[in-house]
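One chain is shown next in C-alpha cells, namely the form predicted alone.
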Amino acid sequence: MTTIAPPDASPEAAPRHGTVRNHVGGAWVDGGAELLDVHAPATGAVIARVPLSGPAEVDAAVRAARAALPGWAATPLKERVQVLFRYRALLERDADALTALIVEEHGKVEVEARAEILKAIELTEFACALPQVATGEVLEVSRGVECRADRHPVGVVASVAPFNFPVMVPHWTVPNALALGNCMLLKPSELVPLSATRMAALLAEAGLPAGVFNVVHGGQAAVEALCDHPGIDALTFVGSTRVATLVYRRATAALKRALALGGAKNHLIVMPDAEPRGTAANVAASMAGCSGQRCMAASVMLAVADVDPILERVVEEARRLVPGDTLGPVISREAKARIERHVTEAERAGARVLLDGRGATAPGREGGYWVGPTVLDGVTPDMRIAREEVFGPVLAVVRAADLDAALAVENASPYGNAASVFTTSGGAARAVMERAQAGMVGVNVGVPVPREPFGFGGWGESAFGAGDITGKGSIEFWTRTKKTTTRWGT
C-alpha cells in the first residue's frame, strides 16, 4: 500500500501522522513554520500537524505546475486518461485503507467513508472517458473551406476543497482537470489534510509526470495566494457562501476564470398522498447523513397539510441513529457548539423540538464532537434556522396550507442549490420540476445529486461563475476552444 509522506521526526510530530507536507513538483517539501493541529472529530486527539502555506509555498507549487504544463499539454488525450486509468485500478486497491483515513481524520461512519471513495471511482471513469465525450468539431462551411474547433487546457489551475468530502470532492475536479491537459494545485481543507496527501501519492504511482499535480497546505492566506497568483489560469471553490463569494470576486479581480460553490438551504417537500415508509427513510438519511455535513443535505422539510402520520415516522427512523454506530461527529468543537446554539434559540423562538440531539455522546469516546439527530416542528420562514445553513443533523419542519405556499418559501430563499417532493401525484411532481428555483431537483428522493455525466451544481447564491463543476459541463471550464478556418486553392 502507498504511504504518506514521511513524518517529521522532531519533538513536535508526536501526532500518529506527524506533519504533513506539500507534494511540489514531485517531491515532499516542508509547507511553511506555521504548524495547526489536526483533530480526529471522534476523539478529539490531535492526530497530525498541517503546515500553514502562504504565499512563497503557493509560488513554488505554480512555478512546478508551469514548468511541467508544456510536456503535460502536448501529451494526446488518449495517453493522458491512461494514468488515470492506472489511478483508477490504485483507489481500488486502497479502498479500505482511504476508507479508514477518511474515518480517522473526518469522523465519518465506514458505510459513508466507503460510499465517498466509491463515488471518486465514478468520477475518475468519467475523466476515463473523455476521448470518447470532449471531442472536436468539423465542418465544410461551403465549397473548399473547412472549419474546426478543437479543445485546449486552460492551463495552470487550483482547487481549493471543503472539509466535508476529503476524497470527493476534489475528484469533482481533479481527474477531469488533469485529462484535459491542465496542470493542478490542490489546496485541501486544513482540517482534513491527509486524504488529499494520499491523493498525491498514488497519482505519482499511477505515473503522472512530476508538477503536474501539486498539493499545498494552507488556510486563508494560502487561498488568497492562489486567487492573486498570475501564473493560475483558474480555480474552483467549494465551501461556505460567505467565503464563496469573496474567493470569486477576488480571483476574477485577478482576471482568473473562476467557478466557486457556496452554501445550500435545501427543501423538501412533503405532500399528504406520499407513500410514509420510504419518505420517512430519505427525509431522515437526508437531514442526518454524513452527519448533516454536505450541501445536498435536507434542512427544512416543508410538511403540506395534514402529514403527522409521516412525520412521525422521521421522527423514528431518526432516533434509530446513534452517534458513534450509525452516526457520526461533526468536525469539530466550534461547529458542535454553534450547531446547539441554532436549536436552543429555534426553540426559544417557539419551535417545538421533536427530538433533541443536543449534548450528544458517544461512549468511550466523550471528547468527540458528537450532535445527535434533531428534528423541530413549529419553525416559522422567519425564523433564523429556516433561513441559514446549520450543517449538522438538524431538520426544521415548516407547515405549509397548500403546495403553492411551499413553493413560495422554497423560492424565497437565496439559496438555490437543491429541492425535492415526495408525492405519488405526477401532477405535483411536474409543478416543483417546473417552479423550485433550485439547480437540482429531485423526486421522491432525498439527496437528488446528479449522476455522471450529469453535472453537479446550483443556482442563486448556491453557485457563483457559469456551468457546472463536474460531469460534461465541466469540460467547459477546463477547457479553451481554438477555431480554425481553412481554405486550400485548387
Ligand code: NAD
Given for the second form:
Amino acid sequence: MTTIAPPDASPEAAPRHGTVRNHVGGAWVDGGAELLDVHAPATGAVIARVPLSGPAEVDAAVRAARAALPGWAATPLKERVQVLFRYRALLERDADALTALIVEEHGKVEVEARAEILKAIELTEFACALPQVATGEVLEVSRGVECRADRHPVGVVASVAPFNFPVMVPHWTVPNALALGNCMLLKPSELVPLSATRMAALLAEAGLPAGVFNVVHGGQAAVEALCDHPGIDALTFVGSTRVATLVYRRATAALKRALALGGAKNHLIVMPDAEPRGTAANVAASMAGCSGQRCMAASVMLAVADVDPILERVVEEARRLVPGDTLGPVISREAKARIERHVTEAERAGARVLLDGRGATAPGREGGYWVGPTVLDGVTPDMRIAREEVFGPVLAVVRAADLDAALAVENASPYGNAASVFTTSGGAARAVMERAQAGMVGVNVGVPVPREPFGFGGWGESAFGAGDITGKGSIEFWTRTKKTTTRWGT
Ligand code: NAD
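Now that we've seen the form predicted alone, could you pull up the form predicted in complex with this ligand?
So here's everything in the complex, that chain up top.
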C-alpha cells in the first residue's frame, strides 16, 4: 500500500512562507542564490528560506534608492508625512496579522508581539509630527543680514536590525529617515526576515514611491556591502557589541555618518527600603520579559544589604512564568545552549541556583528552543555571568553592602545601556540618577525605555557614534543643515 505523506512531512517540502524576496525599486526580486532556513523558535520547524544577499543585490537597491532620491527629497515634509499617516492606519488595520507573524518567526508571546506593533505605531506618530518638530531656524545676525538654517536629507541611508524586535527596531529608524527625505535600505536580521517584508508591502500600499524604501535580506556579506558602498551616505546598526564595533569601524572608514548600538549588561539596584511587591514584579518582568532577549533586560540584580524578602518574591514571580504559555522560547538552538552554558558555568563557580530553567520544554512543542526563568544567587562580579551579556531569562544576583558598592559594580561594566534603582528614598534615587554610567536610568522602573520625543541610546560599549537613534536625536542624524546668510536692501 502506498501512503501519501502530508504536505509538510518531507524535508524537501517548501516551507510555509516560501523563499523571502528582496524589495527593490518597488518590485519583489530574488535576493541571491544562497539561501538560509528560517526556523520558528517555538517548534524548530522551517517556516521560510531567506536569501543571503551580497554586493550585487546591495548595489541594485542602492541604484533604485538613488534614482528615487531627487523626487522624494524635493517633496515637502508636510507631504511626505501624509504617506506615514496612511501607513500608521495600515499598521492598525493589520495589527493582528503582524502580531501573529512576530509570534511565528520570533517566538514572542502574543502580548509581547502586540506591544511591538503598538510601539511601531507610536514611533510612526512621532515621524508624522516632524513638520512641527524638525523646523529650521532664522535670525537677524546684524542689521539687514539674516542667517537661516534649513534641514536637508542626508541622502541614501541604510539601517541594519537585530533579531530581537523584528518590527519595533526597524521603526526606530525607518519612519523618521523617510519623513526627513532620505531613501533607505533596510537589512533585517536573517533570523526574522518576514516582518520587514510586510513593512515594505504596507509602505507601498500607503503610497510611498518606488525605490524610497528597499529591503535587502542577508547576513554579514550584505552588511559589509552596505558599509562599503559609496552610494550610501549614512548607516545605523543595532545588534551585539562585537558586530557594532566592526560595523562602526567599517562604515566610518568608508566616510559614512554612522551610529551603531551594541549589547548591554543592565543592573537593577534593589535597596532594602524598596516597595516589595512592585519591585519584585518589575525585576521579574525585566529579566524574563521577551525571554530576556531585550537590550534593556535586567541581567544583574544588585541586592543591597538585606533584601531577601524581596528576592524571595522575585523568585515566586519568575516561577509563575510558564514556557509555551506566558514565556516564549529563545531565538535558536545555539542561543539555548549558550544560555544554559552560562548558568552551568556560574553554578560550578559557586553560584546558587534558586530557580532553574535549564532543560525546559513546552508540551506538544518539544522541538522549540525553551529556557525557563532562572535565578542565581551568590554571583560575584568576576564571574562570566556577571560580566557578559547572557540574553536569556536569567537573573544573576550580586550582593552589595551599600549603595556605593552597588554603583561600583554597575559602573565597572564596559556597557552602559540601562541601570535602575528600586527605592522609596529620594536621596538614593538621586544618587543613581547622577552617578550611574548608563544612558538610560530607571527609578522604580525595570525597563526604562525613553518614550518619544526622548531618544533611545546607551553609553560606553552599548553605543558608538554621536546622539540617540530615536526621538529628537534622530532628527540630527537623518538630516544635514544648510546655513544660508542673506543681505537684502542697502
Ligand atoms: P547580531 O550582532 O548578531 O546581528 C545584528 C545584525 O548584524 C544582523 O542583521 C546580522 O545579520 C548582522 N551581522 C551579524 N554578524 C555580522 C558580521 N560579522 N558583520 C556584519 N554584520 C553582521 O545581533 P542579534 O543577535 O541579531 O541581536 C541581539 C543583540 O542586539 C544583543 O546583543 C542585544 O543587546 C543587541 N541589541 C541592542 C539594542 C540597543 O539598542 N543597544 C537593541 C536591540 C538589540
